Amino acid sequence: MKHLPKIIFLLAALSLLGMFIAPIWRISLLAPQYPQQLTMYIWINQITGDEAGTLQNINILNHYVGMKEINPDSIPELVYFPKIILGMAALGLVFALINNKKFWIAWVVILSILGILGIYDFYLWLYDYGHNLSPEAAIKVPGMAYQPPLIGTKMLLNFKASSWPHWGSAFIVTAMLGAAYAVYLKGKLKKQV
């Protein structure tokens, strides 16, 4: 039993590396011309989309309304947030081998610090691609922006879009709980001693 805190945080530093197994975003655009609807996936490392041709189909409707290409090679995080995710996990297996509760608490911070920018880096990210559009644009609408959801879904012209975390979101969530469970079993077990 004085054990098992220490293989919970273990296991919660090492879940980290399900996101890279699974998409962490899903946005969604529904359109009378897309019943079907257009689906991209963001990875910790990748974009992809729910067909080959889906990324290539989203970037022709962004030229449209002046909306930048979404072009992944482009994208810093997709390079340094695979680094940072390694690292945290690295580091998760070092304090969960060293044992001591005072460094699990400051993982779980530094997870849940992390967790925040990421989320406000993605913010930013469909700032920039909704509200930035080219003068040169075919359609122009005054006032007008195409920034999706940051969670939720919205109205954009005739095109319902829907931005949610996905499967890999749930791996950074499992990270910070358990690694929280750990350090309160972990407590727990001190007092009975």
Contents of the next structure:
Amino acid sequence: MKHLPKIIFLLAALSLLGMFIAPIWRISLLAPQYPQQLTMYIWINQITGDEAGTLQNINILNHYVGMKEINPDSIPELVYFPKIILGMAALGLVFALINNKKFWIAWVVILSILGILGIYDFYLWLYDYGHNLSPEAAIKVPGMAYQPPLIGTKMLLNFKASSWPHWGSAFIVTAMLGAAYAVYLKGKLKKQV
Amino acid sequence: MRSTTAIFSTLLIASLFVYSGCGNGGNGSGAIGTSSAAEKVYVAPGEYDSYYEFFSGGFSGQVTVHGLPSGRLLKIIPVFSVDAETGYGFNEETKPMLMTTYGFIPWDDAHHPKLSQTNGVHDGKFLFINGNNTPRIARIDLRYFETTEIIQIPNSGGCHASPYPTQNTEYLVAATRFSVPTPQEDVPLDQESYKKNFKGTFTFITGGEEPGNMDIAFQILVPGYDYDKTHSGKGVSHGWSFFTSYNVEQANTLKEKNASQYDKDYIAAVNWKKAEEYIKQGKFHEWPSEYYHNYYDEKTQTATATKKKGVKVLIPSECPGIVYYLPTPKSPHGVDVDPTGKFIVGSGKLSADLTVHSFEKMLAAIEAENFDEVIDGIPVLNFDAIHAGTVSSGGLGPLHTEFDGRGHGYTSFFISSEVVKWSLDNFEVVDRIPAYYSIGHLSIPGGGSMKPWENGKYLIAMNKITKDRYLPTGPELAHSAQLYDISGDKMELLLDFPTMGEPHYAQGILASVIKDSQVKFYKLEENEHPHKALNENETRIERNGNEVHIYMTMIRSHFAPDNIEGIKVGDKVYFHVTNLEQDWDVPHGLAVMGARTSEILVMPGQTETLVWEPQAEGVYPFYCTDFCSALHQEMQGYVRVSPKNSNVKIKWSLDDEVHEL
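Right, the form predicted alone is done; let's see the coordinates for the form predicted together with its partner chain.
Shown next: the complete complex, the earlier chain at its head.
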């Protein structure tokens, strides 16, 4: 019983690694010609599609309205986000061993700030893709921007764009809630003693 | 007053009959209960048919795929004839498919589509079809719905009784339709010469199970009759193949009369397992016959034509027990084996009756040597000893029988233009229904195999005469087909639809067996075409004397490169074009002004080659022929052609990227 908070905190920290086994976000494009939808998955370290050619197909559609090509190699976040997550998991491991509630609170706060910054950064990318359009685009619709919603569904010309968190996000939420619960449990045990 | 009412009611009833009976011009729809028939064939928008039905195109040389029960045309698969729509037989990749020992042949007469089998059941892997005119058998790969292999059959004068695979597709079979001097030689055409010099062959072809290795296993030299139809045994009769013959009279002229004189012709029963033993023992003659084997490799996306030489020939008089003749009345057309393999049904096309032979009785007669005579080493079995029964149909001109797996045979009657349903228990007729008009073959999906699908739900009639069935279209009419529901006690006409060419036969398969194994596009990383360009950085132009090779790509909505200079009059220009798309149903086409060939239609991930020999200087546009996108009309380019002796350098460009050789 005495070690329970520490174990929970440890598991919470390690659950961050789950972000590498599933995408954290998905964006789907639905149109009559694409009844199966074009679905793009955003991982902590890569961007994939439901088929090998999905990204190419999205880029082909996007280029008609002048959107930039989505090229995973040119997105630095896909390189340093994984490092941050690994760092946070390692830090969590150390903090679990230190077994100090204040360190744990700090960890939860840092992780929450990072999470919010991550979503804000994602929003900035979406904004940039949707608004930063080539002046030489073949199809120009006055006043139209092609920014998909952060969460939810929106019509973009003939496409219905849907953007939702995916399973990978559950791991960071688990990490935050788990660590917070460990903090609570540790405080409760101390009072009992 | 009472009589007036009676007259009015009679008139009313009569008018109802007239109304329901005259749905289409003069001839009656023939369908019972039009609204319930409509429901049975209605496939709602966006829904799928439950069957693929593969029709031979006859003199079109191709195969057409329709959906059932709607009858909708799904695809035309080019097989033996060139096809300007897809570039089949025009582009460099597929020209070798149509090579023969006679050279390149752009046409044939495609007759009998047959699906590959595993344990006597259609497995949905391949469709085989024979070319009747210049004897050949083709394979269509049902992952791609494309012709991928064609083998030529030597020592044959027309390939009609073919390809009818054995129970596990161990062999595809073929018999000569027109007996000819075998091997070929220059002989007179009189009666004496015919009897002396003309021979037939039965051919057994291996390699059907897997792509790429079709080959002639052996041929059996048989008397010079006409051989018409075939079926391989199944179940108890597995190991045997049956071929009908006519012109046992060996008439050499006016065959419509002279080949129709005898009461009986023969069904040849071939014990191919026994033949295999003789081959192993080396009891064959090696003939230096030449033939072509053409194979389209889906990896290199290119066909190669290989000339082969040498076949093993078995002669029945030297190999007892490989061929027997079963006497069968009146120039039998179809020879059909029921799903159990016990009955061999001969359709005497100049008579009213079907003759059913018993396989077990046949074996007993062979065992007892109950022979009437022996012809060229082939024993003729005693008719009464092998006869299981006769179906006295009341119709005329039976051609072909299939089965529902519920104990019934269904036979097409050409002359009386009807389908007759009969019982395999007592050989009694149980039902009949008209066909419009003069039905040739019929098809029950799976009805020639050991497992008719859904216990024989549908039957298709393929008719030779159309007349007034559809809106008139000048002198030439599409051949008609009818769909019947045969699931109940009474056959019901559901649908009438036009077909392509002259469908001789069709095979149906439950859609679920093959629809999920369809290839949607070629993966670029698996493209092994020798002239591929896998991205725009690989596009280039190479000159080798007067041969110019352009390595080009296409993607929505441009060619790379799209401006080409330095081509000269007298050059032979190869456009090797790779479609970089990786999505289903995004083909791009290429056509060049003045090119004396067809377009090419390139599937995603595929490379194809169009050859152009410009004859005059000038600027020649080229463009995408398949409406690919909103900017399809902009998908175009130019080639500058300079005089033969000009110094214009090879130069190619796209947007701001300019390259020079």
